[in-house]
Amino acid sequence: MSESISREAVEAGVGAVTDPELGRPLQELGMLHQVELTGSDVGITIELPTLAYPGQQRLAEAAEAAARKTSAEINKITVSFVQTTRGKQSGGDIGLRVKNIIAVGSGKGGVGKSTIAASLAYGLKHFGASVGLMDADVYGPSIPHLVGVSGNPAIKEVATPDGRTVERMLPKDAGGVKVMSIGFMVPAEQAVIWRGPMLHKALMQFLAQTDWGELDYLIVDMPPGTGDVALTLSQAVGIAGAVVVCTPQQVALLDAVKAIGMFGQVKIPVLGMVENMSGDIFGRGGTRAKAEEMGVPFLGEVPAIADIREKGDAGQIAALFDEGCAARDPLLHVCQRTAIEVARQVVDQPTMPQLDIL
């Protein structure tokens, strides 16, 4: 090995590199994972915060031109990178293993708020992702005929460490996505009506209740409007951040400003707004105007196509996600912009403890 050729110096240049997703220096976000030297040759290892990291090329080539200006001396260069998923483990006190919980909602009905939730949960999941769907709209659940699931869950009993046993909900699997809803335990056709304490009791269960297992992520699909069930969540666990969904125009844009409004007050971070339904009579750009307004990330846009209104009434969203869909590019940009929001929040914000209870 050349004695001109440092791995203190390449770490240092590279180290400095700027991400150029959560734009802040590798080596204070903890990203490079290792320098190698072998000879003349330098093996760059870098970790991504998350499985939908959109910009490796981009990060190879910095960091690249980065070692090679700390030595002329060094002959080839080999980028790689490892892939994990970054957390709040956000399960806080009722032992829920989960690194981050997303929370999908809107200001008002109507605007494709759950087919984006299950657009999000099948789009991480294409990543690699492990990945639970929760559909907390209690008096309107779509989940499960968006999926194509139905039926009462399973139970099984769990054994705790001082020798009790409970008993645990077993989502639905849908695709390779963990699904609960209280549209699996109520006819399709029957009313739910519940004042604020049934609704809380309703949602503990579905997440301290449920064996999740261990997820990345786990969406949660949020009835419209600004009601019990945010106060309900920010109480019980550490949310990573909401997603807003949104159609273009300004009646929807106005409901949308409140629902951002909510989950300010209850202290949950806004990960960006969706505009979907882009294009047609809905008109384009209202939502990325309006984020820009407030200073919200702007997460992108999904249009108004009949193959995603086709797959959601057939139960198969997560068809979009096949080759050769024409919403599968805006669906996964999406997913992408999210997950990076994501592991912005958890790079500027400290980890919640991670309690073992059953």
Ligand SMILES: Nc1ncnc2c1ncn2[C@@H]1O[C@H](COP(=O)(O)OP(=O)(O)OP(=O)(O)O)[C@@H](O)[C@H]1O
Given for the second form:
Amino acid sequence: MSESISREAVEAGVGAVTDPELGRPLQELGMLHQVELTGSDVGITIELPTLAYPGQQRLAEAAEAAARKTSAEINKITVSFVQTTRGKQSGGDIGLRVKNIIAVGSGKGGVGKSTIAASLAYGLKHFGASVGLMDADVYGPSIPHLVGVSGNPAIKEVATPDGRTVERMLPKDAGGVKVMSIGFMVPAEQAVIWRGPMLHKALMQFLAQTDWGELDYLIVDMPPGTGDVALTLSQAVGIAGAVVVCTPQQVALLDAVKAIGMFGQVKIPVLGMVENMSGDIFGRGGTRAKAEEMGVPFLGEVPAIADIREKGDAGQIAALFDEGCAARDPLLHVCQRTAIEVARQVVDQPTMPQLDIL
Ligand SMILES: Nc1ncnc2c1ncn2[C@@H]1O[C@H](COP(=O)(O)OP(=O)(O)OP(=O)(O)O)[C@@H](O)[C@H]1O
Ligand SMILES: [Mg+2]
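Right, the form predicted alone is done; let's see the coordinates for the form predicted in complex with the named molecule.
First the chain shown before, then all remaining chains and molecules of the complex.
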């Protein structure tokens, strides 16, 4: 072993590498997991903050270059990765074991919130995360239809830590994603007008009395417009952040601006904006420009394609991630950008904000 190769020097060198996604040094992010010397070979292990991390290749190259600089005598450098899902354990006081709750909303109906929410769930699962999908659209639950599951949820008796037995609803398994919707209990055509306390109670039951198990991500499909649901959620549990969906159409964008303001009021950080049905008759690119103007991350464009509507109608949103499907790459990109913004929130704001407006 050579005298001039130092583990400390490699650690310092690689630790100073800026993570291409989070824009901070690996050391500061706690991502440098291990440096090992074997003779004149160096092994570097980096811990990625999400399974959906997009920049592995670039990061490996940067780490290798930084290690190489520390000594001319280094022979082989191997960079390997371990992956975890970082999270704020945002279960609140109601016993949820969910690392990150992601709300999907918009100011306007029909822009594709539910489609994007379901796609986020399957896309994050595609990367290996454990994912739940909760339909909080109590006015028009469409998740059961999109993912092809229906019927009353089964009830299970669960023992609590203090020795009681309580009943919990089991979410339905839809292709590996745990799904819960008000639509499982109320027929879709029976439009229920939930208001104030009723709505709050229904949502709380959903969150607290569903046996979600341990999840990396819980995706929540929000109803359009009003802040009631957002307020209830952010009071009850910590939300990692919100994804705001809009179409390129100007009116939808104005609504998205309102939605961003609404999330701000209830202290839910905005993870970013998605342009859905991009390239439709309404054009393309408006969302990116608006996101830049508002200083909000842009999470990607999802084109208007028949496949998305057809798979949604057939209850097969999961199939959008099949090889060769035109929606696959744009959707995976949105999932990766969202996962990175969630990880950024965890780093920037390790504790949940306190709501003081009530
Ligand atoms: N990228 C897309 N390309 C083609 N069709 C799409 C796309 N995104 C969504 N759709 C279709 O647009 C319709 C509305 O989508 P979705 O139900 O997801 O919107 P929403 O915002 O959740 O609506 P609501 O406000 O009623 O809850 C659906 O028929 C869906 O299949
Ligand atoms: Mg919807």
